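Here you get one chain, nothing else, as structure tokens; it is the form predicted on its own.
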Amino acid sequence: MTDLRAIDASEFRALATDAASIYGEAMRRSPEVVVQRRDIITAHVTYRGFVAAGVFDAMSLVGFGYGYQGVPGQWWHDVVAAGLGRDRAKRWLRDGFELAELHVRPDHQGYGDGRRLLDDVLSRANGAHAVLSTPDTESPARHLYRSYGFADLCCDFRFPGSQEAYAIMGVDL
């Protein structure tokens, strides 16, 4: 049985290495990318409206989710705004909560922890909309987001420096 709980910014900063490791396992990323993600996570805890939750098995983090209010000048916000175009960016990114990460260790997937994390983080999100990016494949994560009401805003989206296709998804909160 796992325990879900809200995590404040200072506690999440202390869990950044564990969170990045879970990201790496879930997304099958190289150790170099995991280190970069740890640094990104550490920066994100300082963003306005930061909300995080973790799932713990005993005392170990086995899943996490977090996001924040996106604003112009933040890398993801600006890249996605350009990809969506002016009108859709205005609609979805103004007063938008950016769900930055939601991952569960592979050996803990399939038990509902991803949905619990998503429900918790979005229930505390400050914003009229939530937006996210996820690999543009028919994955369990994409199915989870669709079941929550997220719709595709842009498919086959490429972030600078990456050949991987992503979907940008959004839901009204």
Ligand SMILES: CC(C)(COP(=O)(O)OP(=O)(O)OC[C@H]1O[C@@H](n2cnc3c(N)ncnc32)[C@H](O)[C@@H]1OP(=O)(O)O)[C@@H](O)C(=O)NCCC(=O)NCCS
Given for the second form:
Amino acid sequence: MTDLRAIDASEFRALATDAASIYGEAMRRSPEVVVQRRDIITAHVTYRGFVAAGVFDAMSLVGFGYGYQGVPGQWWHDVVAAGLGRDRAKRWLRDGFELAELHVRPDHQGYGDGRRLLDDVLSRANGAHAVLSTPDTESPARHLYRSYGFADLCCDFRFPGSQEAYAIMGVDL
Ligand SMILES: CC(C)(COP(=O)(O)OP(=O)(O)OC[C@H]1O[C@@H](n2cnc3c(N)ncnc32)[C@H](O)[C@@H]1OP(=O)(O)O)[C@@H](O)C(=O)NCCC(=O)NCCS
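What would the structure be for the form predicted in complex with the ligand, given that what you showed me was the form predicted on its own?
First the chain shown before, then all remaining chains and molecules of the complex.
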């Protein structure tokens, strides 16, 4: 039986290595990318409106989700704003909560924790909309986001330095 609870920024900073490791397993990323992700998470906890939740199994983190209120000058915000174009960027990003990460360790997937994490984080998110990027495939994550009401804002989107196609999705909160 897993426990879900809110995690504040300082506790999440202490869990950054565990969270990055779950990200690596869930997304099948290399050890180098996992280390980079840990540093990115450590920066994200300082962002305005940071909201996180974790799922724990016997005190170990096995899943997490978090986001924040994005602002111009942040890498993801600026790249996505350029991709959406001025009008849609204003519509979705000006008062948007950016769901940065949502991952459940592979051996814990399929038991409802991903949906509980998404519900919990978005129920506490500040902003009129939530926006996210996810690999542009028919993945479990895409199904989960669609069932929550997220719609595609942009498909086949490439982030600088990556060949992987992403979808940008958004929902009004
Ligand atoms: C996306 C993810 C967090 C979902 O977590 P989870 O605990 O496995 O999901 P849940 O058991 O709560 O299922 C929630 C919904 O996800 C979808 N889903 C889950 N497994 C699925 C599968 N094998 N095929 C299709 N849809 C699936 C369904 O919509 C499901 O809703 P339902 O139970 O009403 O059918 C998890 O699969 C994961 O970590 N995936 C890899 C990392 C990733 O893609 N993260 C998102 C990056 S943006």
